[in-house]
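Starting off, we have a lone chain in the form predicted on its own, written out as structure tokens.
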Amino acid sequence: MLDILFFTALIVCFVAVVTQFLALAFRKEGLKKAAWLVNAATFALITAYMIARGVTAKRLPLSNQFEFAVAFAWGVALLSMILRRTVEEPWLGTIMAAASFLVLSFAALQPRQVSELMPALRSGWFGFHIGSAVMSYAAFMTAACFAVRYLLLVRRPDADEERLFRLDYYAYRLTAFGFLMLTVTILTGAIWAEQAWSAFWTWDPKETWALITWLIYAAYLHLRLIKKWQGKRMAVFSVVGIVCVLFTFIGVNALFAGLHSYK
């Protein structure tokens, strides 16, 4: 039953990408409404799946690579739903639906069996630590979507300066939120690590790359707030940042063994 719900969400997410693209291409009101409804259905299905899996497992569904990927896709879909109300950018639903679909597709390649929590994960910090990581990754992914759109538009000789400013501003605000959530992730992880392994920091590969990611986004905010960098340079920085986020999420588990190697 869980697999049926998951793959239904994956298929509907793909339909959302196609519908959003068609709405952009043909600019029909009917297609726009349909795209919104399918996008909302995707979010509802992912939410239903996470709830069902949590009930089945009798815990938060955030304990392994598959569950984190599903939650990551859910976070991107959530931000898409929220931003649709405040950002008038017709492409936003398309690129964010595509991001959710790619993350869900990665999840589909992971083992999906429901298992008990490892002893190291049985802590009150579990939800805070991993939940904040989910939202930080989702915020960084969304910021990167804005940055990519900025880089595509800024090359046009007739680029709308107000539109570019808006894209740059939202990328910055999302990055700031993601940085806050990543800071919470690292701090709660350090406290949890001291309780579980008697050390606040062990230079585990996941910890190390989380710190590298944090430093990249700290540099982004420093350049933005202190050096007053804006526009194209910040957009490029955001794209570099999401590459680091994705390596921390996927590459570290695939290439390195460590205390965070939960499959």
Second form
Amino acid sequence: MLDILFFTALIVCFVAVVTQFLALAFRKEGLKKAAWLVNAATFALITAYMIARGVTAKRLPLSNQFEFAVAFAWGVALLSMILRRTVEEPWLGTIMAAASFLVLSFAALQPRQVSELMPALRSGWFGFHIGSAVMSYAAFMTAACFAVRYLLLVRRPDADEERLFRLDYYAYRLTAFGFLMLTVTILTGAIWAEQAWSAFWTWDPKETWALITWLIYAAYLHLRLIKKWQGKRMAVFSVVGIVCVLFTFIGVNALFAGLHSYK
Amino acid sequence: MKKTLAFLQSMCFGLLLLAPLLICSVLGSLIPQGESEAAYAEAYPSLYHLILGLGLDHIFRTPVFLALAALFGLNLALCCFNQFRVVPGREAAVRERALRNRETAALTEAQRQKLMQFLRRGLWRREETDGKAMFSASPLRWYGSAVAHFALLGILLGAAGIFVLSRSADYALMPGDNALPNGLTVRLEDFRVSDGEGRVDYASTVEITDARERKSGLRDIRVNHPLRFGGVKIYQHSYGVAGVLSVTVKDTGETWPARVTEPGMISVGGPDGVWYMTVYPGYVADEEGNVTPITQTTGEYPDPLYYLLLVENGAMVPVLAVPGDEIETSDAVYRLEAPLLYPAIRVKTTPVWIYGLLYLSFAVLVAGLYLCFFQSPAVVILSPEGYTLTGKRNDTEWRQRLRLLLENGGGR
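For comparison with the form predicted on its own, produce the structure of the form predicted in complex with the partner chain.
Complete assembly follows, chain above in first position.
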């Protein structure tokens, strides 16, 4: 039953990407509405899946690579819904739906069985630490989608300054939100690690790469706020940042063994 | 001197330091840390001399990394003290600039209402000057960046405090054993690998007695639930399994128990005996009686299988045996018993002020970042002609936010 719900969400997410693409390619209002509905259906299905899995497992569904990836895709879909009215930018919804679909597809490749929470994860910090990581990754991914749209638009000679300004500004706001959430992730993780493993910081590969990601986004925000960098340079920075986020999420688990190896 | 100080506190210096810190961090994640020399020689046959020579096997404790971190701390310290120094003057300067600002943007009535509502909701302070309404953000907002930097400095100081003052030691204890850390006596009463409902849960029951003979009573320690007593924190750190054998000497009939945690020889003094290798948590036997050990475990040993070498007459013969089996040599009988699970507990001493400093810095950092990114300061003057906006030097943040707010209701 859970699998059926998950793969329905995956398929509907793919349909959302295709519908969004067709709506923009053919510029049909009816298709645009349909695309929005399919997008909302994707979000609803992922939400339903997470609730069902949580009820089955009797805990927050955030304990392994699969569950985190589903929550990550849910976060991107949530931000896409929130920002839809605020930023009415063609193709942005398509890019975000595609990002959500790719993350869900990665989840589909992971083991999906519901397992008992291991002792190290049974803590009050579990929800705060992993929940903030989900929101942080989702915000960075959404910021990168804005940055990609910016980079595609800025190449056009007739690019509208107002649209570029809007994309650049929201990419920054999302990055700032993601940075705040990543800070919460690292700090709650440190407090939790002290309780579980007796040390606030152990230079575990996941911790180290979370710190590297934090430093990269700290540099982004300093350059933006102090040096007043904007536009193309910041968009490129945002794309580099999301590569680092994805490496922290996928690469570190695939390449290194450590205290965060929850397969 | 002034130039040097200005450089040391500059963002440019901070970013310059970030590059080598990032490189060290990447190397530290690529190269496993704290392994034995033999492990590096095996994993990196052509590079291990370089790895060991440069200290890449413990990169986060090398003088180079610590010096970089110290310089980064210095940069942070100078930067945040400078920020606290200049903020009051900056706030006054912005208010003065705001009064001189003539870049008035026109407002429709609807936009005026929207802006007023926004300022009221954000608790902006209102003052009347020359028939104009001057709104300034809460004074706290001016300190967002300084507060965040100050908190980071607190975290670095806390980390340095732990590096210098915190001590920890691990003790492997069998039930009934005592450990004697820091003038305390820690007695292990019991160790379990599952809770009452059958879930895996590593828990030790211990009793601690301090130097003044005060007792903690029997207390459970488990993962995520350390015990604080007598100025130390005691953690359920890991666990191991000991092979248990009853050794009976043939000549005298004397019997004594042997608990072994590492591979090694057990004998009654002569050249013959058994060499303990390991104990597996379970095994699978096929129809022909071939036995395949199960090596993975979450802690339970439901069907233990011993792997031993029988040492007799100078020869070593591999033996697989289960509890209850007996192995006989020329001078003794070795009866295998159920293996014994035992914990390793970690005893850590860290001054309480370090915890206080770190927890306070964590909370302050989050608050500072929130102020910095979502509550940056500005002064808005509303007049019948429209509004003027004055932020920090070269600030575009509020300009963008108000523009989006007034144009389409966005810009949260």
